[in-house]
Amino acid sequence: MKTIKNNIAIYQEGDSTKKTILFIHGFPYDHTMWNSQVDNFSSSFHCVTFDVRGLGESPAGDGQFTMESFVDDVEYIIDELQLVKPILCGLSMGGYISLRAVERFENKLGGLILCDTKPEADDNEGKLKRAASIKKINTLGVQEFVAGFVPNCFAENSIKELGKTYNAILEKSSASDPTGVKGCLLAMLGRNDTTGYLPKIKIPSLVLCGQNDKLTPPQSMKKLADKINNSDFVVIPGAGHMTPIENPDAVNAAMRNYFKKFFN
């Protein structure tokens, strides 16, 4: 079921009286990257996805986004839908949003799943790369940016194996509103570092990383997981940065084990 609230496209599947999983997608994608997980868990959980402002079907407006405004949107969804301590599940940029949300209002959350992400803010090199991406969009268009960015998110074998699915993802991302894409880049460039809060996290946590992730490799995500008390860390075989799409069976299995451990 789709609704538009506060200019955010929100999608709900499953019984709203059951435990909620609130999914936050990565950049520059949309809520559909979680389709396999929603299909798998909506019979036993209330699954909520949404398009981050400026991407998918959530309008960009003026594109003046910050990480704090993205976190405001998450809190708005929790309050508006009256979600009781949802499990927050975020990938990449969605992980940045999730980590800051936990730092700001962990008391409203019941669990945390971090996929292919990192707590560190951009260093100077990272900020310059974001700035170069914005310049590329301004001069060559969002299609050229996406054509260079998206392939790095997938393992080479995944691109071949996914075939039409990968091409559809590439095509959809290429059709994104340039204002929204640039706004997300600015928000990520300006985000704060959440590393210091990791040891303070009390909610049950699961950390997932693709075996062949070039953007947030397993060794760096293992360090993240080690800083969160009693978190589980799982490497997803054969996947790159987009684990829920590249190896959904392994991601779903890891999530299922996490749910059985903490939410039975």
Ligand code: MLT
Second form
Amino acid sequence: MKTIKNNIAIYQEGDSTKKTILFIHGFPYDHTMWNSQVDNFSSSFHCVTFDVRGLGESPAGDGQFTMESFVDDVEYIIDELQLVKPILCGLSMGGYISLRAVERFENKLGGLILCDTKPEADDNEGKLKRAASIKKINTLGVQEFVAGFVPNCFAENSIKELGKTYNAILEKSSASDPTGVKGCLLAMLGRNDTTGYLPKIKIPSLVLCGQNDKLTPPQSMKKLADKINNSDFVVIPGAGHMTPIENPDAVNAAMRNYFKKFFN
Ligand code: MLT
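Same protein, the form predicted together with ligand MLT this time rather than the form predicted on its own?
Starting with the chain above, the whole complex follows.
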């Protein structure tokens, strides 16, 4: 079921009286990157996904986004849908949003799943890369930017194996509103470092990383997981940065195992 609230496209599957998993997708994608997880878990959970403002079906507006405004949107969804301590699950940019959400309102959350992400803010080199990406979009368009960015997110084998599905993802991202894509880049460029809060996280956490993730590799995600007291770390075989799409079976198995913590 899709609803638009506060200019955010929100999608709900499953019984809303059950425990909620609130999924936050990566950049420059949309809520459909969680399709396999929603298909798998909506019989036993209330699965909520949404399109981050400026991507998918959530309009870009003026594109003046910050990481704080993205976290405001998560809090808005929790309050508006009256979600009781949802398990927050974010990938990459969705992980940046999740980590800052935990820092701001851990009391409203029941659990945390971090996929292929990091707590560090952009360093100088990272900021210059974001600036170059914005320049590329301004001069050559979103399609050229996406053609350079998206292949890096997937393991080479996955691109071959996914075939048409990969092409469809590429095509969809290429059709994104440039204002929204640039707004997300600026929000990521300006985000805070959330490393300091990791040892304070109390909710049960699961950290997942693709074995062949080039953007947030397993060694760095292991360090992230080690800083969270109540956390499990699982490497997803054969996957790059887009674990839920590249190896959904392994991701779902890891999540299923983690979810047992909520039913003891
Ligand atoms: C993502 O997958 O969300 C992006 O790789 C995040 C980023 O560009 O930092």
